[in-house]
Amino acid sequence: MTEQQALYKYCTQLGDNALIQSYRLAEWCSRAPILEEDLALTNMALDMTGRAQLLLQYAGQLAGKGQTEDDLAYRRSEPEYSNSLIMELPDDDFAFTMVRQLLTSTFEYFLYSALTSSTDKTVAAIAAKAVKEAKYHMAHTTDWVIRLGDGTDESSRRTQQALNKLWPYTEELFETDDAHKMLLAAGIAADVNKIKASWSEHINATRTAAKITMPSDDYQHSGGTRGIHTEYLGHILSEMQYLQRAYPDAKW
């Protein structure tokens, strides 16, 4: 593997996130309990589209096979995606989604923040807008899972139960294969162990805050990242991908 393939890998696999990520989003559009929330949550998916288009634009580019980021988006099939399993969990409640856009929001900080020091401009050009919104998101999502833990007993009990569920797809925001130890050994990539360290510290004293107790349970889901999914994705590539798959090379 060449260096120029495993950066078309890692910013596939970053690009794949953003973009799941803010399809989960995007669902609560006119669902939110309060009409400030909503605006808040459609903006947090737009700046997760934004992110994902100019991180698979860039994987287009790598890839040197003409592909745009909306080939990439509109044009794979599930095992072709490379998202973390996080993402593409649908969403039980209001207590789940900021659960999970606090791990994620967070590990997605301290990344970008890392990467805003990559040997490759045009990562870390990404990575000094997409730092910018994750810190958004991760101080809006800590004050909800605070706000939500330490409660009412009806929402602390969901924002438990949430932080339970999603506890177990945790660990595979943070596994490295071979193309990531090439990139982090040239400068490109972040290390992830030193950024487990920082979003350890964070969780933990919103979880102390948000009086919820850390899942007991050990098991960790993976496979994403090498593209096994869960059903749900399938779900939600069969509605993003309809238009284009029912109309190629539509122009309009």
Partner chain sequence: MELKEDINIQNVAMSIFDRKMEMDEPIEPKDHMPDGYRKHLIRQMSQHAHSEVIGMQPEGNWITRAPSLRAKQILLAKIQDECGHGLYLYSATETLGISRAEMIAQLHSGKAKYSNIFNYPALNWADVGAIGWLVDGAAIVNQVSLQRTSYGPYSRAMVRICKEESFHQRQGYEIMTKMMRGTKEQREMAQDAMNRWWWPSLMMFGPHDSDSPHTGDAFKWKIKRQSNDELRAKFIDKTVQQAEVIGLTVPDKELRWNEEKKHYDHGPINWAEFYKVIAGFGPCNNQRMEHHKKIHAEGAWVREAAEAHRAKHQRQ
Given for the second form:
Amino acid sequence: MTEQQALYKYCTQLGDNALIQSYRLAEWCSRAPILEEDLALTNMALDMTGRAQLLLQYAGQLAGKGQTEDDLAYRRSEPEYSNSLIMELPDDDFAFTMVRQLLTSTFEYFLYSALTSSTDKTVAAIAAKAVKEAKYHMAHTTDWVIRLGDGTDESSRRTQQALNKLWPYTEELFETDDAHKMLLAAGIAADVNKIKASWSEHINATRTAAKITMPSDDYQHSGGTRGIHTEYLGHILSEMQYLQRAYPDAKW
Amino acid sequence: MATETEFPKWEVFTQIKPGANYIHAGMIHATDKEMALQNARDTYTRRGEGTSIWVVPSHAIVASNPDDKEMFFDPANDKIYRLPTFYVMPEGAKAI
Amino acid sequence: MELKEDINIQNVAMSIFDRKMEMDEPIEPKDHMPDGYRKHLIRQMSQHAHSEVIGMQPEGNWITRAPSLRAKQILLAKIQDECGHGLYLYSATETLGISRAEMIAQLHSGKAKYSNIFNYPALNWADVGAIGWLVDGAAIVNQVSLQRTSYGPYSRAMVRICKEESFHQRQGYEIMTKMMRGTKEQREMAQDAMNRWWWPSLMMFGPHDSDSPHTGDAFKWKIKRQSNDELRAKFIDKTVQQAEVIGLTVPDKELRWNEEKKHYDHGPINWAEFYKVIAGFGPCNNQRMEHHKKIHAEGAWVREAAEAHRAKHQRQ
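Other form of same protein, the form predicted in complex with the partner chain, not the form predicted alone:
Everything in the complex follows now, all chains and molecules, and the chain you saw is the first one.
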């Protein structure tokens, strides 16, 4: 694996995470519990779509086969997608969405903070933009998780249930592979081990303020980064890629 | 069915550029000040038309009564000595 | 004695309202206003707000299937604007002494309406284009006119909305243009969308001036500044040319330029269909209302939680 191939893999993974998150967030459009929150959720979806666009565009350039960001988003199949599994899980309710977004946005905040000093100029530039977005997403979802966790009995129950369900998918965020290691040595990628402590600290503080208990930690899922996904991703892609696949010659 | 309660109302003021006056943009609903600021941001500054936001609980706004308009504002009308154009400057005096 | 004085104050206040009307000065929330004026505004403005929010549904139907990342961003941003515009309008209506919760209850009970146009389905991707170009195009003609409406908060909301909506129509027209320059299938989709959305868009301006029940008061109170037929003509005149440029056919065989009137003459509008859809029998009436009710009910526990959290912490 060359460094360029490793970087392609890395950017695709970050891009896929953004893209699949944006898909799930956008599903909330016209479905939020209050109108003001409808705006907030679509805003996050827009940030993520924009981020996916930049990352996949760069990945396309690195691959050197003339692929655009749309080619990568709309013409790859499930095994070629490398997002973490947590991104593709369907939203049970608003608590699930807020807890997931807290977990992933907190991770992304620390990740992109570190990537702002990447030796790769493009990655650093994308990170500089992403870190601002992630900081806001983290603040917004932290506030909501505390409100819901420390709200009514029902909201507390739903928040706890969401964390229990999502927790076994958190470890995968910190997984590394050969590409990571190569890029880390070159100062391009971020060291996720260093991020872990900051992430845990913020999640625990929020959890405590929300009066939610720590789920048991006996099993962790994995596979997304290696292209082995949940059944849900197939449905996301068949919906998202429908027009591009049904009319392959059309320009949109 | 229980009567639906509403989140308290907040008036939103945005500053379009640094140094400018804050201008009333509209209103949003929120249960706390963090939510109020975030909702105001997403509702009234989607096109980057803000550098700063104030949110004020609507009940804290005291408005003058339209019936008192004459009493409140007409007395200012004849105090033209508050305006710079009231004064005659000698010819040749600059930058005053 | 006291009663008599009250009546006197009332009379003075009402004469201020009349004078403001005459001087074209905006009416503000704390001004005295005739009951009928307030009621008319609540009815019209809440209907306008509901339309923005219900209008998110047909386009929302295509968000997950938007065919490119760019298209997805534009569509999301646009629907988000509709939501924002709903919010501006609800806030403006709330200055008249009605709560958002009451307005939503009226929508659910059927007492309040929303624009008929959103009871039509968005069936192919070109429909997203047609909605932006034709539906928003029609709405903006109306909204530009409403910027001069007599109620201050409504007029200010309209100014903000018009400024933001200017991109909506362009994005719709861009989609139609792309489709018309695309494959045979894309052109067919575009024409199909045009055929289905043209007539309902004309209906958006409401019945002909001769049959419009509310026109009288709305004009007297300067809530409405131009008539249904005037606004409809304005829309047709600008849209027909745009259709021709990209090769779309307007589905009206009687459409002809009238040199004398300097407007297009058009074929008869199917008012039976219009009233049928208003009566609740459009293709999507049930679907739209059920969605809104369901989402509102599903969100109740979130709203209760936020209230409960505030009560516990007395944060504000």
